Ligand code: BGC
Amino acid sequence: MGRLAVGMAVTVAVAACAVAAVVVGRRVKSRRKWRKVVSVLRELEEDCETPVGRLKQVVDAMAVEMHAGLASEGGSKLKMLLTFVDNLPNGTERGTYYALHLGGTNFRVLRVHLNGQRSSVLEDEVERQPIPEHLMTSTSEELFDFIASSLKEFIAKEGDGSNIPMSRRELGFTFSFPVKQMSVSSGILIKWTKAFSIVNMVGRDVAACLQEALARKGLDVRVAALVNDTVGTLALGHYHDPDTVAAIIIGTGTNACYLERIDAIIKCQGLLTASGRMVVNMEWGNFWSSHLPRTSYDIDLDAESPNPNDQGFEKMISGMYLGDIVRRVILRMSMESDMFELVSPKFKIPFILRTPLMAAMHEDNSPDLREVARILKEVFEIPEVPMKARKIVVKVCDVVTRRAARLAAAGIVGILKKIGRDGSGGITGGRSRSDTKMRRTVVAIEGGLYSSYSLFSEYLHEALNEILGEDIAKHVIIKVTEDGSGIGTALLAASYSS
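Structure of this chain only, please, in the form predicted in complex with the named molecule.
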């Protein structure tokens, strides 16, 4: 071999080695980065852990906070608001009533016919429309004018109304925000939650604002009941099943209400009701306890929200936030690795990943996780997502949703504990807990997270069984109501009509 040939061979060999070194170097770097992704996931899993022991601490904390909120005004982050609903509809209600529902992302108007028989509630008309986003942060007059106009159009479609024998129309207003009620048909907005923030509204009587807007539109309609969505849900749940003692909403926001003995509401001594009971709106979205498993993502989400240090439980559980927690985790993973090759600028846009899309990725059963890839492409504009990255995204959704569902289950058991329906009353004189004393206990539930996200509801039930034990859990029935926040409110308008 001539010198030239040897020289060339050496050059080629050196170049090949260099290329190999670069390739190996890249692989090592990429593996290291991938290990980073895995460690972000591990850290998330650890921080979100909800073993049954921790859930039981949350149960106890919920029950303790309920007592504190009932003992004094401001005694707890749980407001435990009076609703003045002391009697739930019983089936004898008659007539035609309207309901308006303002709360999450949609606004609804409905009309309900009642003919004095439980089984024949007729919801003959419902109209739903997305709330124009600008109205959520505009002025109360603009918001209520929109509501009143929608009702006016709805009523106009009744034609001459000849089939509705009416003097004055009565309606129930489902207003899904914390309200300090003065009566069943009046109450002051304490604060906004979810995406609403209309400054000139806080501290004002919500029913009066609506009543004024109705008058501006020339409508002769009386606001007979001002109702939280949980209370409407309890009313409908109880109407169909008198063993219903509490109601939960897990949708855009989350909350619970339940039937309380009047003598347990210590902050309102002297309050008397014929039934000796009253529905209490807990506003559990604002519950907080050091036992809640909090991550750095929750802390950042809270700090960047319009209501920091508020609605802590809601921010871990409800539909408005779950997608955004997932987005924050994926953003960190993509910044610390080459998981998606590029860090899409879309990753940085708050709330761009809505919870229904997150749920669709979580529940993608296709072998190649096609839906995950499609959604990541659609939302974040990532053209190609490798299979292992798709799997990681599904795992992140799982961790976030599982924590939410298990915490919601602990909240429910907290209520049952407070009212003596968690089976612990069965422990007497050191005898073991028995289920013989446990009464059938129904909890009405509504909201997309529970009713449309099957992994969420599965995790919730699994946790209920773990916390209560199967013998007790079998007496606790979680029942989905069909539009309690609409029909239930119309029923209450009927019960409290003039």
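Note that the rigid core is defined as the largest set of C-alphas that superpose within 1.5 Å between two forms. Just so we're clear, the structure is a prediction, and the values are computed from it rather than from any experiment. Residue numbers count along the first chain shown, from 1. Compared with the form predicted on its own:
- With both rigid parts superposed separately on C-alpha atoms, the smaller turns by 21° against the larger between the two forms.
Can you give me the structure for the form predicted on its own, which would complement the form predicted in complex with the named molecule we have just seen?
Just this one chain is shown here; partners and other molecules are left out.
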């Protein structure tokens, strides 16, 4: 009996040792795998680093590329498109003006009433309409007849129109597709994007197509300006503040435009404007430089995109892509560790994590990061997320967002450097900062990434201060605008009214 008891005790002890060994082994293995997660995070942080020295290199590269794009067609990744807009709204405009915005599967008609007092848009009325799917692939006549009919119905709601003389109906047209501008009110369609594919329109004047449709519908409305949404944002910014010299859109996509001296546009020598200036549409989403801190995730995202080797800057800083960069990092972490126990197949779906959800995780201030857990559960179907995994996800969001905001800031300073508003005297200036009297400089900015994502805007301002130095940065004001593609375009119609 004694021997049996001893034998049982030994067996139990051996089993306990074996269990303990398994538990310890699992813990060691888990720690090893967790170290991989930490290693992936550290690698991401190093690859995304944007010290002020590197940002200044991006500033210089942006200014040089701008100069090259103004010197010759195809001389730079930046297209530096002429807009022929040289007369921005100044607050003295009076009357009622219209805007029409065609940018995707919907279009908008908008009316504004101006009384000649700066910063006072008396009233704006907006109507949105979906574009029937069949019209996106039909003919230009059918598409623009539909838009003209909608505008006619919109105008009819004004009543008899006795307070708005027919001769004063002027329209600004925001057309968010690639166009070669021929004048302030005309432009040739280069190609369709999004879901549109109307073959007989490519190579034709977009404004003329609309003007003809308006005539067919018996409308005495003149297309006074054809612009893109970034130019509309600059117009709206300038209407409210005459020190506005540039505009940035940073939302789903990103672009910039600014006021350039006409004599600096070398590729159009002999071009004259009354103001001696012109708004240049940079198409800065296509900017590229070896100084941009690119990671393996950026390379993979670009290779798998519909437009590889294109829009490189946009893919690093805009809302369309930030969420997917985060998804790619978390996928790698989960594959190399037991961060979430199992790798959810949802992690492999491109763009499943939209940037607004990424921002919500990044800005989760709850003690247990419950918003992070909720979003990971809803988007990726992960039932239980350990606290340390939640913290890692927030950190990944932070690294990706901070890089984007700081690069956007460097892009803005690049524009200011090109026009001599960064305190250095400009790209060809030889003056020192102390020799240069810094003028008040306003940059209009529009888009949810800046206006709705507080950490993004904080990081952008932080970088502006670092690059420019506080003495110069205090003269640079970033002003949020709303609806440049609508109100701004109507204001341009007022500026160019006959």
